[in-house]
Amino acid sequence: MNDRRFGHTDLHVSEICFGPMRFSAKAPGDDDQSRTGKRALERALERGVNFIHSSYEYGTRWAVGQVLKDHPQRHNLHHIIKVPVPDFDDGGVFDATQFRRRVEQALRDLHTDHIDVIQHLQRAQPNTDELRIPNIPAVHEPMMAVFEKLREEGKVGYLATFPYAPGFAAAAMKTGDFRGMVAYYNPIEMEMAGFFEPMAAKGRGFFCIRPFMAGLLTDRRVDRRRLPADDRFGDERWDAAYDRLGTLQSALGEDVTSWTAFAIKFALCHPIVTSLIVGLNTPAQVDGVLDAADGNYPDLKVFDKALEIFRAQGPVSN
């Protein structure tokens, strides 16, 4: 498993980050889903993955903890966790106690003494930039105070923003305190690609979420004509995404033989991308994704072509 450096920091992590979003049941137990998911995590660690993404919101951290508690590689792993403070219903008010509680909860659950990256989410109700951007100063100053204290205690490393939208991304990165960004990124969802060049110039890094666009960019679903009648990707809200996929297929010609593999390779072709956060539920999924992350990636001409199409046609909503 290849690794990459997070911007100009001293953090080196595997190109694939294990995402346990749906890899187990939400309540501790000995069910088939959870047993398979834990084997998937064990397989990922066996193959060199050293980076794990988690959140209390997923309800699956109990299973991650069971695997890691006595694992021989436990002290060599790196963690990124979601910390949504303020959350949707907090009225935009930052709660330093809640921020610290989320970090210390993760330390216990994951059997570690250090969280390498805090993925900060500033939320509102409704969750619009019109509400969130003006509230950045009121949130950011107290957040940095508690974050710096946690860092002095050795409990956290770096801060990254999950901006939701480009407007907030620009405002958040302008503070200078975020060492990088966590965001959706794939050949269709390229809203954040415009930040890559300026971020790279300032030594920032990028963590990719949703390289498969929720499963659309996989061999199982790329041909919409073959979807089962009850598949959610048959819904009309995905029409624009499939239209964009058709445009990409025409632009790329016959070069793509497996879209599952291509989605992984595409997301890793840009050097600013540090790691892909991928939901992995079975050992077979782990092997498929890690086999694709083999260091043999497209050159930036493919990135440029996808970005040209995105800029010409605009964002795809679904």
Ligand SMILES: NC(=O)c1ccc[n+]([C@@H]2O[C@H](COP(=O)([O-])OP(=O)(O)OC[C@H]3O[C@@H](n4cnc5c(N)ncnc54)[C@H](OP(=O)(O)O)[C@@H]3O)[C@@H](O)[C@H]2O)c1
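Okay, that is the form predicted alone; can I get the form predicted in complex with this ligand now?
Keep in mind that what follows is only the chain, not its partners or any molecules around it.
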């Protein structure tokens, strides 16, 4: 498994980051899904994945913790966690105690003494840029104070923003304190791709979330007519994404034999992308993804072509 460096920092992580959002039941137990999910994480670690994404919001950290507790690789792993402060219902007020609590809770749950990347989410209700951008100054200063304190204590490494939208991304990166960005990115969701060049010039890094667009860009699902009846992508909220996939299939079709492999290779073709946070639920899914992350990626012409389509047709909601 190849490693990449996070911007100009000293953090090197595997090109694939384990995403546990759907990999176990939400409550501790010994059900089939959780057993398989835990085997998937063990398989990923065995094959060289050294980077794990997690959030208390998923309800699946208990299963990550069970795998890591006595794992021989435990001290060689890197963690990225979500820290949403202020959260949707906090009225935009930053609470330093809550920020620290989220970090301390993750350290305990993950049996580690260090979180490498804090993925900061500044939320509002409604979660619009109109509310969030003007609130950056009020949040940023107290956040940096508690972050720096945690850093001095050796508990955290770097701060990255999950901006939700390009307007907030531009404003957050302007503070100069975020070492990079964490955002959805795949051939359909390219909202943040316009930041890649300026961020790279400043030594920033990018963590890609959901390179399969939650599972749509996989061989099982790209042909919607063949979806299992109860599949989550049958829902009409995915109609626009399937329309856009049709456009991409016409434009890129000749280069793509497997969409599962292509989605991984596509997301890794831009050098600013440090690691892909992929939802991995079974050992077979881990093998499929890690086989695709083989260092053999398309050149930037494919990125340019997808970006051209995105710019011509605009974002797709789901």
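Positions refer to the first chain, counted from 1. On a predicted model such as this, the values are computed, not experimentally measured, just so you know. For clarity, a rigid core is taken as the largest C-alpha set superposing within 1.5 Å between two forms.
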Post core alignment: residue 131 C-alpha displaced by 2 Å or more between these two forms: no
